[in-house]
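Below, in structure tokens: the form predicted alone, a single chain.
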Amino acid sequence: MTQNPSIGISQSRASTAGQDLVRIVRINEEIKSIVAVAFKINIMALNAIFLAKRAGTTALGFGVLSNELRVFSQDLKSAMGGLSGVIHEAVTEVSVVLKDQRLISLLNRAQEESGGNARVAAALELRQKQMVEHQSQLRAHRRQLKMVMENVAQLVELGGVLAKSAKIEAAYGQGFSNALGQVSGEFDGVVEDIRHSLVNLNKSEFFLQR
């Protein structure tokens, strides 16, 4: 009996998705420590509007900054929940394409056995296309995932210039300059490995799945 071309395709495809599994769990790891960072500017941000309040009118640009870099964190935050949304998403997804290739390895056996009975063969065809359908979705969650990360990216690259900027108003800070240049460079560190968490996580090889 000749097997369906499409079949064999399909099955290559669902090979990958215990491989995908993984790179998930990797990404969401990944993403948690974003999320723990993105809190962890909060707190830097509101001991900087502390400290900004204590040096006065030298430093109402830096406080201004330390302000616009808690709303950074906190958009920030509620970017990564998204992420972690449309990530579930694809776990769920993942999980059903192995559900698939189990039920379809079953199938393929008992229609050897059965030595080709029509029943059996129909049921198959049906899991593959209903497998194919699953694919199609899960390149639709992994492309929507790549959208929400390089949206996250885009809001780094603004924390990453109010960091910068802030690093530039510390300098007026006057007897508070060197607290507050410490602290604005605490600021630019840490959204610096935001960004490298980002470069990691697009390098994932579950985006380079078609």
Contents of the next structure:
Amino acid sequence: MTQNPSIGISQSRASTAGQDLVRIVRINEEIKSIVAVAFKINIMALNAIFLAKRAGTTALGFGVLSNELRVFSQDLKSAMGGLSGVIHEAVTEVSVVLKDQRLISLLNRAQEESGGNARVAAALELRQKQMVEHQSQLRAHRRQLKMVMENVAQLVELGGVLAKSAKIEAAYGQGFSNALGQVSGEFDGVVEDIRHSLVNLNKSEFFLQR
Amino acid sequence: MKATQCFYQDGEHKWVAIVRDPARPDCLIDTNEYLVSYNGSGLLLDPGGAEIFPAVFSALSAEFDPAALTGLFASHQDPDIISSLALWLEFNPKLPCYVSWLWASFIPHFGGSAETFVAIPDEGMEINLNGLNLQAIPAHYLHASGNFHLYDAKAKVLFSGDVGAALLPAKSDNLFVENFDAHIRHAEAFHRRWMGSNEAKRAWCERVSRLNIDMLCPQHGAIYQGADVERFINWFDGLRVGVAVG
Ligand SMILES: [Fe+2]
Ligand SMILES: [Fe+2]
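Previous: the form predicted alone; requested now: the form predicted in complex with its partner chain:
Let's see the whole complex now, leading with the same chain.
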């Protein structure tokens, strides 16, 4: 029996589907950690708003920025929620590709062992086509995921600016400047954590494929 | 690849066993698949697990055109019985699968859609294979809670699913039971543990004693023929089942 060369190619392509699943799981864990940080920023910002209130007029700017950081944490949380939806769809698609791959490999073996059967050949061809379709859907999810991540990256840049400005504002806090400085330093630190997570996410080999 | 052995033939009416796969990994239980063919149409009984589909398909192809299969019969829902369903449906999406109504919404986890399943009612039903009348005989709780055997009155063959199964040593590859007493030792622990109900077992023994059976064909192990059929039914009748230590 002659081997269909396209089958070999699709199989090696599909074998990355299992790795994709592992990568997606890691991406999802990273997303969860960012959501946890967003939650932390929300609490920190609330505390900072109270602190600014206590500091009175000297910390007016700091209070405004803390409010903005709170809004930022909520935006971040909802952006990450959007990511989770795409992740869910990507997992579904990867599972479908894995199933295609398993069926193709077993049908291939049946074809080889039986010496070739026209109907199995037709079934293989159909399943191959379906797998190509599923793989292209997976690529679409990958692009969508990448796009959402770019939006998140911009959002985080904004968060970074807010944290830096809060640091500057803290310096004008007179008697409260130490406390305000500490809080703004913490803001800066957690935004940095998120940036770090995003860099990790972008490095995932899941995004290196086309 | 598995071997095929035709053990009943009357013109265009055949029973073929698909047995012993030397390439089968040890972690998979050895299974027998059976083909009943009549006037060019075929029904495949307990088509087997997904992992052995290539071996079953190729062995079947050597004996019979798989495109002429008109249905699958699953005695129950186990993975070694029917997890190959998705692959058979890749081959022929219109292939119906006869199975207890109890499992009709469980087996789609292996593949198939609502149209795939012909639900067998608890009391059993007749299955017409291109003019040959086959009977789905109730064997509930032996071992699955919805379980059927298939009887061919014309060939006097009863396909008995897991009933009569023996976990034989690797070297034994006889199609038929040669020495009942030696053979049944390999069946005892299996029946004690897998068969869940003494009441159901009693009812089954009574039911099948009324049938005229030349050959009793289990899904694992060897086929009982002639006097061994009655020997087996009597042995099973006397065995206390539903026993697990622990
Ligand atoms: Fe079973
Ligand atoms: Fe079994």
